[in-house]
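Below you'll find only one chain, the form predicted alone, shown as structure tokens.
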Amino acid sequence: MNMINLPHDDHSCGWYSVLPPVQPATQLRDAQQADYAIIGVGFSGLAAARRLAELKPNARIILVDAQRVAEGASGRNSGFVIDLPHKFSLEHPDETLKQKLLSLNRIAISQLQRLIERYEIDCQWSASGKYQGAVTERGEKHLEHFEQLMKNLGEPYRWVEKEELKKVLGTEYYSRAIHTPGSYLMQPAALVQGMGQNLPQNVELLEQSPIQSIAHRDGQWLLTGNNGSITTPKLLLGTSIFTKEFGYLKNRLLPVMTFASWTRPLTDAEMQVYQGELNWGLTPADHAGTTLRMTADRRILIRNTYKHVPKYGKSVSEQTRQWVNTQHQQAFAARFPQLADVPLTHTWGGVYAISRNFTNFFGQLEDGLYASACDNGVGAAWGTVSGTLLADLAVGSDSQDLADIQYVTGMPSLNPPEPFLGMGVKFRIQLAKWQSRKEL
């Protein structure tokens, strides 16, 4: 099973680009034995490695990936940690499915919180909740469902008129929008990072280090990369969409990647400008919209516009990523004319997974072979709980938070064939885009 398409970084994110400098990596050499491994840094494997490292103090784990910690997709995204369910599964009928989820995510932020005051990571986390904006009447139709799905779920909310949310937001783009308190904000590079370099003893981290294959042979695992190889018992995939490059769910994830951009910290006269608050989060109650940050360093970021992408990082060229800046650009001129002259410094895609059925995939996929994939789009909670409970699951380790995931969880649905798959997820693309267009 030869590994084809490897995560392929632009160095292009504007979240990573602001980090300290970081040591040379150590990188996989020679023939190593672990007692578990575990592919993929992210959220999910970094959560796999701590909770395999407290029920196994004395194994050796080895924690393995293609990338530096933090410049893959957990390092990415728009920086929310929500606690709330995905809209998708928000409109589920089956009320005790969403609760568990509830339940799940919010284990996850306690889980991110106590590790960052713990060892006291700088990754301007905060309790600031989350706006979900509407521009349009087609929006507000979208907040009002909204509103209905929080009052079924029995989750507090409250609405944001248009005056009280421009003194937040420093714009009048919005018309209404609803507040739900329970969603954390934070710098995802500095989260990754901060939990990378603070690894329990036992957990050897080797970067830069990309797997080309793995088989099974006598009830062990071979890991073969460039320059050496891992036997280990026990391997856990926290590879997100990478999960079917070994073969596995290999026609049920959809590779997706959405882009954003970010200015420089605005400066002493342009906050005077701006006239809004640091420190915010809105997501789009049209879910093909806008996402809008504005950083407590300073920086607005816009994302939007989404691409399917089957060899992930190399499907995008800088010619498209030139044209996603200018889309930017056009989005956060529209929100923020006073600002316009203000440069979109960095624009970078992330790549994630989703299924047609809007299913995660949790469990064991052969013998002492174990993923957490497809995260939906939400996987900040999602890969910490999941990759939590993976370990659990690994070590044979029973609990009710187990049987909760095991219950939300499932099969993705099997995708048509290409050129067919392609042609359908390009065109679903462009028509929410169009549907959606005066909420962009």
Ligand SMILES: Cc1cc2nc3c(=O)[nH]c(=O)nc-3n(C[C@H](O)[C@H](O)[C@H](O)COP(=O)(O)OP(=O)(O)OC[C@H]3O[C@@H](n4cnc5c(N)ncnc54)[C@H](O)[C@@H]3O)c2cc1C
The other form holds:
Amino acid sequence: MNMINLPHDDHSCGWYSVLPPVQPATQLRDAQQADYAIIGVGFSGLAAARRLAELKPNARIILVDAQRVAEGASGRNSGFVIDLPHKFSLEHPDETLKQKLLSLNRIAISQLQRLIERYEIDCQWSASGKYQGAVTERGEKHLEHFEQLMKNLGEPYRWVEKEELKKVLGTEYYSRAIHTPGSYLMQPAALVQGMGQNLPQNVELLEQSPIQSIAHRDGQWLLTGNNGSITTPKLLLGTSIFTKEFGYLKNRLLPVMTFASWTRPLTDAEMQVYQGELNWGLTPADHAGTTLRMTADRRILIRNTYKHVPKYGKSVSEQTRQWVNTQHQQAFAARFPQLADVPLTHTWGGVYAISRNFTNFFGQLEDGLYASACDNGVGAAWGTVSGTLLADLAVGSDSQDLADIQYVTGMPSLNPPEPFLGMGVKFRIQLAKWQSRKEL
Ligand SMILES: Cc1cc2nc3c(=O)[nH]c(=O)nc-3n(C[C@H](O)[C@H](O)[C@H](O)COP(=O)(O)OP(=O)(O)OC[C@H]3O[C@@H](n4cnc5c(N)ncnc54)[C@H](O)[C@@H]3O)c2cc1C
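Let me have the form predicted in complex with this ligand next, following on from the form predicted alone.
So here's everything in the complex, that chain up top.
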């Protein structure tokens, strides 16, 4: 009875492939009654469930996902937990908004750190900060602009020149970079799975249980799955782009897919040739460029390429994956010619939601229905803090943090109708790719 677009992430995510095998999933069966239900086990849904359990220790809370924990975008990203506001927010004229965003992201980072320590989640969590790297003059211009934004924000940063960069990154590809100290790195699938395995005792986790429809009757939300249903007075959506499938923010969210590949761990001999350090992360000076990471366990990760994906429930076709793998292999060889023979063993895609005005949605959609949607591609910190505060909103508790998130969020702008939307987004992506082709 497939009535809606359901998530079907590919099974080729490197981060997920190295996790230990998991127990069979508990699935949704029969008619369940809950005090609170949450759809989506990404950063937002996990944070919302945990916070609800803290606030309502005697409530029955059901957290449900169509896939296994960590199979969605939250488990397949590049593993940066970024404190700084997104580029477009950094350019926002309202200084208060930027400071609030920064502080909310830092709340999320502390929250994640506490959980990792408390449950000893083995996820390569590290306070490495982040490099933003330029390849050409165009990239350097972006860095100069970024420097100005850091100055305005009063945030620390450091220029890193080519020679020093080469020692860290093991490549001469980048001409300059700016290092900012507040971001963290992690293994996303391990972190998300670790949080899923350590949920409070009054949260019931149901996986591989797609919710096909939601309906509101007599003050109750009815969630219908394939083999069961959940009735609840309060429903929280942590479903990112899939929020559209339930009929909300339909013409406001844009589904974007981006792709990553990684190598197997480098051998001792390859490490000798590489000559760089372990455990760093670099994002591109020009946002359409390439993200690069060297993990703590010697794998090099490459992320680039964006696609507008109107059919976001479909996994990446084998043909697209092969094409992306070739693009990534070229980007890898350009950076590490000395390692050009090292294969990229995994290539995967993941979908997330952006809006044309880069505004995040947070709040109540209807009576008893709440959502945090539209992460604009930096949802590790954002999902965590917005999920937590969505729980506060749903139970009616008040705080400065809640007021702050309401201050910085709003309504994603309306999209033009198809086919103009698809044509426009495609054109923007192609243009950005062409303009930053030397940074790719
Ligand atoms: C390759 C890649 C690299 C990225 N790099 C970074 C990065 O380094 N740092 C960063 O901060 N962000 C990054 N992002 C973005 C980040 O992953 C997302 O912003 C974040 O995961 C969003 O979290 P979420 O909890 O809101 O949604 P998601 O993680 O997308 O979770 C939504 C969940 O809802 C479930 N769902 C949807 N519909 C249904 C349904 N009908 N029934 C049941 N379940 C349903 C899905 O299965 C999914 O698990 C990257 C994304 C990609 C794809």
